[in-house]
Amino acid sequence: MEPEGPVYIEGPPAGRLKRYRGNPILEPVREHPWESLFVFNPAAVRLQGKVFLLYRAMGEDWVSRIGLAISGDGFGVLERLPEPIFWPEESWEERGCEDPRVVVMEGRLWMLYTAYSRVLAQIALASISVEDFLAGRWSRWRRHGLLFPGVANKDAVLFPERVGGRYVLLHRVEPAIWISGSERLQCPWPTEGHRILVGPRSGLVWDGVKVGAGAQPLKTRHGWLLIYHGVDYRSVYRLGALLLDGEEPERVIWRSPNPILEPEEPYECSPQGCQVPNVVFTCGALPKEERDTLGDEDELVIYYGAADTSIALATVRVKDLCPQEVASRPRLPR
């Protein structure tokens, strides 16, 4: 007999998101062939004050491109361009740059994102200055290269700095998060010091079928925080929460037994012509506020592809993600 929907782990359950009232806040253009048919999937990144959000796009030839969308207060749009800023050059990305993931280290975007070939989705890393970024010369964008050549990965993302020195990553070799650190940005990424953080839970759950890395590790008072995505056997695609310690981001100190948001609304299940229904999915998150290191009253906005078709928001506070049973808990040593 099957379930009638997931099973929950008992443990500190964690709070849910509030979508936004104006979602979706993103959706295809016609009249561009780049993105005519679905945008979804963004990063985010604040600079000077406004969110950009590099989104994927796919249009009439179903090829995924990068686009940009502009906020002055990261809900709603103030500018959209009209072409992209990112697209296939390689042969091992001819069929897509798909679900970049952007952080903002010394004076660089670094961009992670899955490099479709036809045959092989790999993880490839392009980086641009902030001021070339700013001033739209998407000719400066530097490739480079793959991070594991040869190798089936998906789902990467860099820490936003530095922890104990090395640049983190973390990544999706099937069905589990991955974790490993370099002493440099380089490609390819060293192949020693890999370790599983988390993997599928068992049994008819929520996230027990795979998961994978959702947006850039937020950091919090109590740790860094993650949003990541789970799949159970129906493909659905759900949100969880990780908190990881602050120092040694391998250790994992608390994972929500619940989801944190599930597809509910007609933009996430099943839209008239949406690409695949049932998913939410965020490659971007940020502080409503920007903060160095964020207290339990700070607010999150999480940026999240819909059904594969279109870009919506939703928002929570710290302490929502951070139960006060675990918050509070004294940090064992190894």
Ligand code: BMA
Second form
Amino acid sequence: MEPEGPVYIEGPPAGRLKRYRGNPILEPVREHPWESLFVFNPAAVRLQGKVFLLYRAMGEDWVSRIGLAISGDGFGVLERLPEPIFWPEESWEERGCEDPRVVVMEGRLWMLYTAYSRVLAQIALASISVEDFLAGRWSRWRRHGLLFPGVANKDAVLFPERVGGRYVLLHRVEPAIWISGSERLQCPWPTEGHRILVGPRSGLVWDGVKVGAGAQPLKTRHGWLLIYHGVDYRSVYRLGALLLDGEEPERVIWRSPNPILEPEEPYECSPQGCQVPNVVFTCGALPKEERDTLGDEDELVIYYGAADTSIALATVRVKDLCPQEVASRPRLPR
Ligand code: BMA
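I've shown you the form predicted on its own. Could you give me the structure of the form predicted in complex with beta-D-mannopyranose?
And the full complex, kicking off with our chain again.
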């Protein structure tokens, strides 16, 4: 029988992420007024063999702007721009452009971000061609507007390719992660056909208060792997994993019962002058080696904001994250 609503199967535990020894990889720059206080929550894309981190930065005026760091191998930072690449221009984002999540489709970078107006946090969409991005032509960013005008919404991320011919979006109307498809990638996004993908679990558990999508979904042989964040009753932010059906991503195959990363290191818990203690929060992850579809042995690099103050990374192999018995589990009938 066709199950009604979101499918959630309690499953075996996920493996844990392994922190990079060189963490944090990016910290605020006191001499740059726009990023002198905090840098965190980067999107990650790979272009021409390099990793580009588009990160949220806050400085003296407490307004969030987007900065850019470039890495050759995805670990060490080769270059970091002295000026932001994207900043508030519209009234609905006057307090900041936060938490970018970027995918590359059809020759353009598509960036969803939280547009904070001082009153409301909403989802906005901007894009730029790969060519303009690589040439640093920031005036060529195109603002498409608000995805759901007037609606409080956060943590939106696009799938990196069309699924079943449609663009697919995850977003967050508190306290759950929602999923929705559209024929067109435009603002406003259709308001019909949205479904809850997963909500918080009940009880005093690590993802018991609210959940939100994290990095862009990664395509694996077993389905779409989504790193999400869960918040507990003490406002601790941890990361978990979801495996979604490759063709019908609204079907949840597995959800990690345990967190895969939680604040433990000093830079994640309560570093001096930190913005928010006990936070690990991701907006971007990439395969270590360029891949279309990830296999079990492939390694993932997950970039994350630590205590809303600095940027760190952690790695894990697909097979260590997603248990074998989940990968080989027979799928529910379509
Ligand atoms: C969320 C966003 C994130 C932040 C997180 C933890 O609501 O503001 O940017 O990392 O809270 O403070």
